[in-house]
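Next up is one chain by itself, shown in structure tokens, the form predicted on its own.
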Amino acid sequence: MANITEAEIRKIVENIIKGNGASAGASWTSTEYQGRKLLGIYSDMNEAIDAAEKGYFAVRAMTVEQREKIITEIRRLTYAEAPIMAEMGVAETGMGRVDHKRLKHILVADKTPGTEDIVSEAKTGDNGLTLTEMAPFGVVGAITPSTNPSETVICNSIGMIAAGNGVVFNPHPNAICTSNYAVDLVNRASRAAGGPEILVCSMDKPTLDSAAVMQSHPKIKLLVCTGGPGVVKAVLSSGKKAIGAGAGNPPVIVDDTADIKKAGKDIIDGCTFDNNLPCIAEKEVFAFRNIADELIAEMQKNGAYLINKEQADRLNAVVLEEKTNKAGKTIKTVSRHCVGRDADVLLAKIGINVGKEIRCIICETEFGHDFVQHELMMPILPIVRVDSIEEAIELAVKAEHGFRHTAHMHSKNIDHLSAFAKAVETTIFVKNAPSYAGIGFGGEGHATFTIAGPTGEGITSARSFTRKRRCVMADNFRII
């Protein structure tokens, strides 16, 4: 797989685009890749869970060193096959950028913690020794998104296997083939490293029904959901231990002490990374009035295209659709045909033709504008002028909607930085850097694509997928 040529990749993508990976002539489907059957893919969720349980029993019997060998092989294959998964992800979903998705896979391979994240604690005293260890849950049921499909599968698999679990995935229906390719990669890595051939499992046709079976199945001991508010709510209502990674609408504040040149570049770099698909990416800007013009100019130097109010209103009508909910109320939802699309593609929808050098669409808006209030997940960035740090913080906190996901700030004023961090209460707070520094890309700390704000685990890692067990030896084993 590592030796696949650029010409072969292009041919694969052509076939995918023609048949969306599901036609008879396509190079891959949700169960096969170039005629090779993918490992760990099932048509029945009950069978998938039974297979994942066997994987759990196998990994539970392994030494920590053996687990780490599997994880090392997962990292190696992820490096080798990152270009394939990046191409597949864009072709299947129509979202994001191939070059950025490749970087996301490399980030996962490099900075997802393995077995080193599993540590034991010992407490001794007059009454003996107590040992607390991080134990596996058993079989984990995981729901993964279309925005980061293979990246999330691989990241989750590394952490969950390091913790000693088996895993069954119910991927997003719009990214089945890409997700299942990643499942197969994990299983190939396990087999190559001497582990079980089936360690993680998935569905050939994931549905709400298969998710419901997973959520209620007695063998599933932990649920992990990376997705929108609806699926997270369902998982949290299951009655099982659940880790939920929900939506965000990250604001960024720029005050008049910031390095404006750097802030302009950092914000555009973060906002356009994989066309704004990551939930951590900058979604709206609150800029001090006295530096706003300079900030906009710097953004334009870095690939941003400034549209006026009339153009913003026309674009708004394209990227947001009006629908009627179950209560009969008209609501606005983000058009799935626009999510993760290139800036030039979005501009073309309102008759503006630009080249690929344009990475982002910027516009000045009022606070109540739809671009500020909705998480668009596309390279559109509204800018709201403010007169003080108090106004900036008040509006930014409101725009974040209490998701407590991610927020950003560009400033050299420690008091301003501290005040915003305390007020917004987000899981991630990035200062003076692009948003992706918050998950270890150009910043310190480990990486994850499951950022559990609703349930409080935060930047998840292997230890997040464990339960604590205590072993007590009374009156003995204290050697002091």
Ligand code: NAD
The other form holds:
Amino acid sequence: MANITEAEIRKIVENIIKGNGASAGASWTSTEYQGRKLLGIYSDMNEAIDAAEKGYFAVRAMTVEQREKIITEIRRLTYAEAPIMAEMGVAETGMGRVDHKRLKHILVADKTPGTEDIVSEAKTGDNGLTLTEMAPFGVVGAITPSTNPSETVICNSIGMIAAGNGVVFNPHPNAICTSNYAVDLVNRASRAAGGPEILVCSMDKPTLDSAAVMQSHPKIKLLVCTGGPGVVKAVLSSGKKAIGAGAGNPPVIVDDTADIKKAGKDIIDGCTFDNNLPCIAEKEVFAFRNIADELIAEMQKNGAYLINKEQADRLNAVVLEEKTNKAGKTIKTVSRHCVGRDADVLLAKIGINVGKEIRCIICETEFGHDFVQHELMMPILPIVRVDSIEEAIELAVKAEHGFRHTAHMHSKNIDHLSAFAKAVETTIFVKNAPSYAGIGFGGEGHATFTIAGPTGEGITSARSFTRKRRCVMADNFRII
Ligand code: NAD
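Mind giving me the form predicted in complex with the ligand, seeing as the form predicted on its own was just shown?
Complete assembly follows, chain above in first position.
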């Protein structure tokens, strides 16, 4: 294990158990880790951008082989330090599960494409040769979420460096220590692989003001934001080229041709992954009436706890809060104290005491129920009974709210599968598997934690962070 000893890891875990850590500032802060200063962290966004620009110049001067060496080292450190970032993420944000966060880091290390993703094109003809290359933008400004903080920093860094860019991050304030640990990891990897000591940068206290400086700074050539609708809207209004990875509310349809035993397990596995924090995770189920009882029974065999309508209403009052928006309208928002919490912790809030073997709360609801309509990001799964594929598709498309993010289906009927995929128009559509198969975990294809539906880049990778440039050699350079 590089740069960090077993003893250090033990100390962190002890600190977390004692309740120390990020919030108490005992083991780490947004600028230090166990007394070691984190590399690349600034108090002023302008300074951070200047430093990231130096990183960009350094990457631009490197050979592709040198960039790949740094990326290999990032992968190695991510593997080695996944347990630390997983513990830290849960301790700092209070959200998610340590075991699953560890797997998410390993997925990023294994399946985020590097420089091989950058491919040039050549076109030859009577008039010679035209070459199209994928060039870096320059310095990228990246805004990252609290739900996958270090995973997103590392995944974005690998792709952006592979593409030849520099990066400055403005992470979520609630996950700043974990995000900055990942920024430091990338810089340590760079240093160890012969690159600059400060390759990527971040803020010690990121705010909306520092995000605004980033969004309007002339040195920032591309904005990449991963988060809810608010931030996507903000960066798309910035006047700069922006990649927006926004909110989802993934529906699941289960028809009566599905393998119900497998569907029940897959849905609970996907829905409970990191306590439902991933934006791709199953959020509501539309089940054919004739298989709904069997599906619920299979879910119960896989760690789901069924609550009744009265209990669901009480839980609803706890997990959703009423607020008045800027226009003076009353709206419901998810309680930050409930997002990403364990199922038993949520059940305890309405007086139901169960053990850790319960990993999901399920309930039957109407389509209009808040649990169906809101992106809860908690292991709570509403199930709506439907009578036909037409009804299932109509309701599932409505529940997805036009985010065009992710949808799932369990069926063996090709016509049903095709009809839903066409109607819902999501960036990711997973058939007969847990949701995480859609980002390469148990499914084919590369991984990302930045799924850009609104701006169309989809499952982002290095090539998403490039601009195309053309070079023309007229009348020559053909070999035939
Ligand atoms: P969030 O929207 O609260 O915050 C995301 C980031 O945006 C944070 O860094 C935050 O500080 C920043 N931000 C928020 N409003 C801003 C504004 N007006 N200007 C500039 N920056 C602003 O999200 P979160 O709670 O951290 O993450 C959960 C949300 O993100 C969910 O809606 C989830 O679906 C979505 N998400 C999407 C993807 C994806 O790939 N599409 C990945 C992860 C999370």
